[in-house]
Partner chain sequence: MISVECASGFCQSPGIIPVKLTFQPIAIPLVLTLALSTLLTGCKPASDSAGGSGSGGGKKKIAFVSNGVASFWTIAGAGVKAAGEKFGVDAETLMPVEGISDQKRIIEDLVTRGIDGIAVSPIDPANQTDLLNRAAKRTHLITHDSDAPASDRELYIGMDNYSAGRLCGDLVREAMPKGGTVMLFIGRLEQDNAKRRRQGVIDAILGRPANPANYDAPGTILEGNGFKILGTLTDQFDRAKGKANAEDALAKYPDLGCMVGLFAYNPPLMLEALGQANKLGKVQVVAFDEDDATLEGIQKGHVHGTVVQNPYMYGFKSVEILSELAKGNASVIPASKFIDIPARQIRKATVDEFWTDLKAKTGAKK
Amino acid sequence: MRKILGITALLIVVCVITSLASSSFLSAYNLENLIRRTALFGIISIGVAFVIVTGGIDLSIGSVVCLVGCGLPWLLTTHHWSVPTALAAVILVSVGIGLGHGLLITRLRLPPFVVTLCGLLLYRGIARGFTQDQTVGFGSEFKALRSLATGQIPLPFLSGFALPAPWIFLIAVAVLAAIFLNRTIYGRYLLALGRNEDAARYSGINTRRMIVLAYVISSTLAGLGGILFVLDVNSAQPVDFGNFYELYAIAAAVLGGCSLRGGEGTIVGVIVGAALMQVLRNMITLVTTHNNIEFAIIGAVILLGVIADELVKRYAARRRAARALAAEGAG
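Hey, can I get that sequence as one chain, in the form predicted alone?
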């Protein structure tokens, strides 16, 4: 809870500073765009949070977004598949990717870093292959489908402002994820696995199954994100579509309280972390002329999050040791 309050306070401070430095920050257009981007990145950030909770990592998220984001319009416009069939196909591909990652990690004992790094290269390469490195898009077609990402929900109490449609998807994903992680036995299994895999296994938890489940959730939500991203922008270039999105997702999860050691994480914190990342990007665009420092900020954010997590862990360990000594002395 303290981490969530801290990151929320930081988000408010950054918003206030940006609004004072740029009058366009609080415009309806900018806020709607900011909320839309937060929702899109929040979905993939929730996915990677499940993997991080288990003590793993998923570096393939951006490439899964690319594969799905290029695959959907390619199936619809080039091969003329029906919308339900194309959507089902790309979601099944996303699920299959997560299943493959999980099995390689649990059955062959391959490091998650290696498996997902290879996925990062493989899936983008596949997308570049079947599109022949050409931009794919919807053109002026499929407007009803695109409204899932571009649509707006008017708010009667806020004149001139409408809630972007992707926010509905984020809320639905977040509620389901929070219930699963905090209110089901499988969520507790994931947290126990992240804290101590050996202890979880000796307690009777099927750790292999839970690891596979985490990677399936991550890739499935990356696939959902890929669908919404391409519906939002209308076209995708396989060379750079979804590039470095895994870094935004990991940074949001770490900022939101997910420990890279595993065993800790909250869905609300991840959403706040995703919002902070997007506000920082927005601040760089509106306030400075140095848009090229964006990745430097992401790297600094991840590093500071890891440092803070390590310091908190050491402080907690010292306090536990001191209490143990005090109890022994009192006895």
Contents of the next structure:
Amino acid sequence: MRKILGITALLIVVCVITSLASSSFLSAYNLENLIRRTALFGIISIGVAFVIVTGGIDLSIGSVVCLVGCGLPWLLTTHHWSVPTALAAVILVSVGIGLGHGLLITRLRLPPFVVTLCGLLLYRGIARGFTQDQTVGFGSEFKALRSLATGQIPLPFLSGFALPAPWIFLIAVAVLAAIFLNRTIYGRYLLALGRNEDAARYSGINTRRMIVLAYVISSTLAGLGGILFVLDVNSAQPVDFGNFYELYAIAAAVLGGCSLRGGEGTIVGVIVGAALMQVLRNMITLVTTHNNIEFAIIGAVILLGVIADELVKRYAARRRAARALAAEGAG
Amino acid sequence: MTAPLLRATRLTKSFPGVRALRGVGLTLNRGEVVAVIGENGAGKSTLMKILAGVQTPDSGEVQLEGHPVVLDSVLVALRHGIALIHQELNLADNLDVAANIFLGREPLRNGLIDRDRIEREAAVHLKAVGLDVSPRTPVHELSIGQQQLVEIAKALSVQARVLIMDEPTSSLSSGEAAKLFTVIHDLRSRGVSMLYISHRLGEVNALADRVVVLRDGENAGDLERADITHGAMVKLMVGRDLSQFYAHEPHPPGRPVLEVRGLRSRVHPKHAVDFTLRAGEIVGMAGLVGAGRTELLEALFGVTPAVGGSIRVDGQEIQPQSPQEAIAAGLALVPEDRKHQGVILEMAIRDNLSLASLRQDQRRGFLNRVRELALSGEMMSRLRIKAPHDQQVVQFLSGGNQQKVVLGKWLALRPKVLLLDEPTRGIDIGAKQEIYRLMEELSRTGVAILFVSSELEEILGLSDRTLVMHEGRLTGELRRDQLSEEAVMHLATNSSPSPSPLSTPALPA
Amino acid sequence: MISVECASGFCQSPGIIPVKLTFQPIAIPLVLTLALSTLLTGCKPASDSAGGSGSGGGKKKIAFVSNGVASFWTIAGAGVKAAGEKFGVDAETLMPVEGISDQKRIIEDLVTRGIDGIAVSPIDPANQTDLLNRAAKRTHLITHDSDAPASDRELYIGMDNYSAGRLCGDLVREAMPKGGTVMLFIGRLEQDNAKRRRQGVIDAILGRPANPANYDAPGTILEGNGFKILGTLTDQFDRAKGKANAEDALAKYPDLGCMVGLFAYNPPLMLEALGQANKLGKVQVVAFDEDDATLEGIQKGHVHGTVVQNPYMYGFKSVEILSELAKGNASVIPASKFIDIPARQIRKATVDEFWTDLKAKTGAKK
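Output block for the form predicted in complex with the partner chain, input the form predicted alone:
Expanding to the full complex; the earlier chain stays at the top.
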């Protein structure tokens, strides 16, 4: 909770500063844009959070976004598959990718970094192969399908503001993820094995199966993200579609309180982290005329956030340790 | 009479919320071995850290040969000839022995490290500690005991006059420990003084010229050589008489619960092990470190599946390929490495206690929070886990309380067979006693208990029956009426009951 | 133009050598080994064929190197192929996928292989002079699409990006006779052609006399001639970012008059953003290049016009010139060392004709 408070405060501060500096920040149009982007990045960030909770890492997310983002229009426009078949195919591929990662990591004991790094190269390469490196897109077709990402849901009491459709996906994913992580025994297993895989195994937890599950969740959500991204942007270029998105996702998860050492993470925090990244990028465009310093600002803000968090954590740990000692009555 | 080599008076030290030392004093003469004992949290470690310059006292004074000194850093303490040998060894295991001995103060020649000189001098110090290895041996090739001796050689290389050893035998085999004791005797005869911290009262009894007992950050009393007995030490440590330390009552053995036939572990695939465990029985398993006891337990528990043989629980054949399967059959294991295999340090007591039983208490995959809460309340009181509340993170509990959490986790499942691997290692005497009490209590309810221990007194005090292992084989079984140190050591070393150097110092007199 | 849609310096997949662009991961060890051996052995093999005469004795070998991967280069590739057949040379098109380092590797490998002529679109001409000069010593080297005037290239085939930019700026003035606010969108500004194109647009809008040496920093707001140029947003080839830029500009300036997309993929992203904001037709759009969505936008009246170059001719002309040079015929080099392939403006009136012709040229592809 405390971790979420910190990042939420940071998000609010950035929002307040931006709205003071730019009157358009709080316009309905801009808020809709921000919500849509946060939703898209939030979905893939929640996915990677599951892997991070186990103490692993998934570097292949951007490439899965690319594979799915190129694969969907390619199947629909070049091969004229039906919409349900094409959607099922790309989701199935995403699930399969996670399954492959998980099995390589748990059965062959390969390091997650290596497995997913190879995935990063592999899936983008495959996407570039089957598209022959050509941009694929929907043109002016598939309006109905695209409304999954571009659609707007009017709100009853708010005129002039409509909720972007991807937000619905994010909320659904987030609610399911939060219930899974906090209310089911499997979520508890994930948190436990992320802290100490051996102790979890000695307690009778099938740690391998849980780790495989985490990678499946990660790549499946990356696949869902890929679908929504390409539906939103309308075209995908295999060379760079989704480039770096794994890093945005990991950054959002870490900002949101996931420890790269494993065992810690909250879904709400991850969404706030994703939102912070998007608001920062938006702020730079709205407030300054130098969007080339964007990465520098994002990097600096994240670093400051992490430093502040670490300091608070140390302080809290010292106090907790002292209280515990006192409580044990030790001398 | 000249001033003692080292004298500390009225040391106090507080940490946030805790007064670790409340006016502790200590003297150490030249060529003397003084053991410092006390329960966990009594202030031993704090005292040692102050003397070694790791921490500074809030008040009080330290004198060396009658002159007050301020030991405000490890470097200053070293300059005064005081060296601390940590419980966790501090060697760089990728470097060789000589490089470790001179780490950080390498003699140079022409701006480069003078390898010849390092090796020459290292050899001298290695000889002094009786370690017969080449200075060029990489440290990772040494056993823990040998590494301990390297640490001591390192201390000698800075002309240490006072060696402070914190639980030096905690991870040594009996043979290695015996070797260490020889070195300690030898160093003492050469005028080196030593402060020796240990939980193993047998060692203390065999080694110490004097015993300083701490309790709750204060001096509880000193024992001169002639007064050092197990009972006297325990009495000072816990502040009461422990006539019934091992409250053993024989248990009438019930039906066979665990039948092991021809079991071969992956580490010792050539040796088949047979034994039977009956309901309500407490069986000890003795042997030297490396005898294959842990491997046997891990094979039973499916951690490292056995390569052959049969295991029956209540007559049902099982072949556990994972702890999950063993647990389903009614087994539970309190593993040797508590911090890495037993508890999840960063998680709360409640979450640790419920971890193994989440599956059976689940409601269609969802957590049963009501049950979790009830369970942790029950275990906290039944096991007397000392913590302000069950959301306390396990990391901040003492070793004994952590071990109780591990036990509580298994009790929730009501196992038929409880396997314990070194259940009292590194925990204080009060907690030990509570764990013994629990084992007794469980056996009375019909649980079959098999416990591995390297502390012979524990084996002697608790078990109805004792199995002894040597190099992967079960070399014997001793009924309670056959049980004696000599008999166990004979089987454990697979030799005649000879003047083995192992048995003498490691055991209580 | 050159704008290339990707020449992103950050694409992850390792590029390939002149092999087909599929399944690179398998090629990684191969590429590494090759690159390494090239480094280790220096340019030894190349020295055998120094002077440009292929040792194969058969057909001359000519390479056309792009600055990235884009449909633009696919069209150029069609020209390369056609010219190769017409002039009886082995002509291949190579597209670096990882930006400048990949392009360097490709050129070095080609030289090592003893190629008879290279036409290249340098990604960063100012900093690639050494590389180009080294290649020019061992084979015939010309530039296309983007020039490297400081190097020893034999000539430059292309369009003057500054003039093309001015054509684009003229379209803006045409679309907004009364002036107004303008926002520019471009992939990135590191490339010389991108800088010059942008500058041409700015100078034409502000009514300045033609001077390719002008330079306005991207962060400054420029005013004149009734127009206000609010800034230039770059996206480093990230499509989602490109779209976000368009959206953010619309949020920041609700009364924005005109959006100008200077790399081929920018106008479609701007149209997406406008569509979602229900502002199609309310904000003027002026484009560069001939993306399908752009051309469709012109047909529908959502885009005022676009400036197109002639990539087919870049490819065709490059191969024609290099095959002559490889035969030892230096008379094809004009005194100016520049062969102009002019850009054109496409408006609603001409878009159908242009598109039909374009489909014919790339017909085999889609």
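Residue numbers count along the first chain shown, from 1. Only the largest set of C-alpha atoms that superpose within 1.5 Å between the two forms is called the rigid core. Computed from a predicted structure; not experimentally measured.
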Quiz prompt | Rigid core superposition, L59 Cα moves 2 angstroms or more between the two forms | solution = no
